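Only one chain is included here, represented as structure tokens and corresponding to the form predicted alone.
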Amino acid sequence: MQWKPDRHSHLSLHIQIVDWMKTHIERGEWTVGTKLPPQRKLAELLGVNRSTIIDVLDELKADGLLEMKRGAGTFVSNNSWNVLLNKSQPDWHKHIQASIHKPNYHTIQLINEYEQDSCIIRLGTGELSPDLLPTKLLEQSLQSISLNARDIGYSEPKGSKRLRIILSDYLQKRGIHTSPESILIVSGALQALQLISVGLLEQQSIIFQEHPSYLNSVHPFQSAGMQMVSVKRNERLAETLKAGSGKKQSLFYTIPTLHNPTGSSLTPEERKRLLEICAELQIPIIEDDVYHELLFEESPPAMKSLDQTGQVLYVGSVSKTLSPGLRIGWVVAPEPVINRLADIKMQTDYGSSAFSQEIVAHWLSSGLYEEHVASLRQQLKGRSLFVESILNENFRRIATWEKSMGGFYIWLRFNEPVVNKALFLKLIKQKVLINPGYIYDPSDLHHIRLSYAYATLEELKEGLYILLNNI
């Protein structure tokens, strides 16, 4: 909502606000059912006192354009002058209710939303700092790229055939051994999963999801009618997912290496034993490894590189650690199955970008990216360190956390209770966005995913600052 009244016009602020609300509905950008912001937020978008936006949604109540539902809050109205303006519009409201992909949380839809303001504090961002970001390498690589009319064309359906040679001998270094014909090029991990789940799977077919689980904040596969279950890392696990899985078609979803959310890596024996179980149970696996290079240390093997069967589905990405919008990721995978998610593909998006294919293709084969990543751990390491500072001085009496092994988050455990919704709004209001733990886990108020990649070292401090101040 960008639009505000203007003060200086001769017209009154009232006056303003009113036509400008007229003017949604006649157009239809505001449909019968339309829900508006509270009072508070709408005063707060427009830059008025609330008592201003009283006035105004009493005004429109009277002329039968909105109407008040107790409990609910201030809709677009049905009745008999909006109805002979909806004759020439659908009812989109109930389009949007009735469609297959569902609505994310809430409280993520404003996490998206306040992501854009420049002026908030994103204590838990899953993106890099642009600081962090080879901005100034990128742009002077741009110029070692030679372009032919092919290769600013389609692609083929696996993606380019130059940048999965080039992945097919960068997978080697993580014990990964495939052709090009295994690997699909794709628009960032997410899509990878999206393709995976209207390719593989049937409806109501079982995913396994560690707990808590990323999985959960962004929905791919509920969206696909799958119905998603739960497991911890135990020694219960095998039966757990004996039980699970019945006789529908099942998978399991791990970020083996620093889990998202909370930054933990299996074991080398873990990784072993959870293929073992999932072969026994011919479970396939989808191994999501998107942080391993930003770990500390030396990474544990991929699952895929122990993977004798092709029973693991190995997801790769640039977007943790070149640059998010660049939209490139990649599936490793036996043949027939890239094949199937390829004609998918296809079907939807016709092909990731060939020049963000040209440059992740001629980073990879030209050293920049090993040579950025590696400078890009010691900068998280360093951000890491600086925020565990922090939290050792002010927050070691009411919260607990293990120190980052890598990537992105450190997993803020606080004693009580405490990360909830009024918690969320309360930081917003004060400039400061985190990511509760509730969005991954719905019954979670102690957590928070906590980011150091994002926000300045100076945001850092004061945002946690001011989150120590209202717990």
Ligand SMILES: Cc1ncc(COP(=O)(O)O)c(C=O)c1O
Second form
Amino acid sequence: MQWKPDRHSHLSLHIQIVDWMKTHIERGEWTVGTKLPPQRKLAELLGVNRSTIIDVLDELKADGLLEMKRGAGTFVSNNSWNVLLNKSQPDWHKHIQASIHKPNYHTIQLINEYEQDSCIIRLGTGELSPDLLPTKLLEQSLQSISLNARDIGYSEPKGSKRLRIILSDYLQKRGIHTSPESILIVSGALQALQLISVGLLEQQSIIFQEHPSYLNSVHPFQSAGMQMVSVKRNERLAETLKAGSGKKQSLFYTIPTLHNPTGSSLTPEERKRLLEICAELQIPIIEDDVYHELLFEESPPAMKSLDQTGQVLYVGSVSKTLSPGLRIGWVVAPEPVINRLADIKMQTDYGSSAFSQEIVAHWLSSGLYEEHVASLRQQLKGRSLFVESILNENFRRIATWEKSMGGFYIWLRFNEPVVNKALFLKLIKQKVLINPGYIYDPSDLHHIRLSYAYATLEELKEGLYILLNNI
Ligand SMILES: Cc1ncc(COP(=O)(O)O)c(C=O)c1O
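Now the other one: the form predicted together with the ligand, given that the block above is the form predicted alone.
Time for the whole complex; same chain goes first.
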């Protein structure tokens, strides 16, 4: 033992020896069960009185770091790590509970966890199955992408100019006439919602959402302190919005095409009416249009294409069509809004991945994207017909559903309120993962969001069979 306390230090010998012993335990040099030399020997080694050693050992015993075993000596106690951890770590539970962002529902946390299990059948996943992703083509297209040094530096606040020019061209086909200056590239549509929630609204603003709503499963507005007001389709829209908004700032979030989770779409008349009512009440609209390319028939016009006053914030993404892992989406909005969101985005992540932006620019400009999406629609249609035939054969007596018009989902409604957490957990035990309706509307115990996009056909068949046996 080389170390000795410093007699010239302003710290007492007692404190120095206590610190020295604690450090040995903390660093794991004296592991649990390590026997300390006898008191007399310690005093001799450290060059101090035995009474100093007795005081030090008493203190560390009282703290729970050391323990005496009668007739055997002094040992590092079993509990020493717990004692040190409790003392040295901040109270993270308290930090977590007091923090701003809401946690996911427990059911969603479990979904995220069990999605990693390769043996589980994913009946609800809102993602393309690996065999629908154009992995090989994506890989090949990397050869065609040329980069210069500017491309791979920090991007412009609004994102790659090239991609924005290409997008403004592409969006014309959706009836949206916009300049690259009014487009912001974001890291997925979800980031667009987060930027809007912190960049355009005061706390306690009202967010009108459809009922049920995708927003209940992700919380970007709830975490920013907004009040959520659900609006049922066909409800007296004007009255509800008027009564709900009052003097507060408000915003209407809608997925008019292939709604998540219901798969339904607003008719052109419903779109017009919603626009008119919101225009009259000066309520901006977020049009979340991430599924529109997956409609099996021709798509109704985007609400943004009918927007004369810059009231619609239009959100798109390649996550549902090309690859969610690229994390590329966009917002189209009046320039001052885009400038504001871009400013916050720069404070958040300094821009989206340059590589992902180049890949998306290449796919859109070369025509690869549209070719791929056309074939994807056909494959999704085949899958939807397959699932509907299983439903028709086996679920008619216990559930109802609408024929899928495109996208990923069938909003399956059971006649009885059977879709509770117990069913969710029971199915997990049988290796089937569902998205219960209650994550989109906490009071809903009737629905399951069935996705035909992810699992293989065999898995869909087996999973539905297991589901049926558990109802
Ligand atoms: C309606 C809707 N909006 C946004 C998102 C998020 O998309 P992204 O992966 O582009 O963030 C999803 C994903 O499930 C969605 O269903």
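Numbering follows the first chain given and starts at 1. Because the structure is a prediction, the values reported are computed rather than measured. Superpose the two forms; the largest set of C-alphas matching within 1.5 Å is the rigid core.
- Put the two forms on the same core and the Cα of Leu57 is off by 2 Å or more between the two forms.
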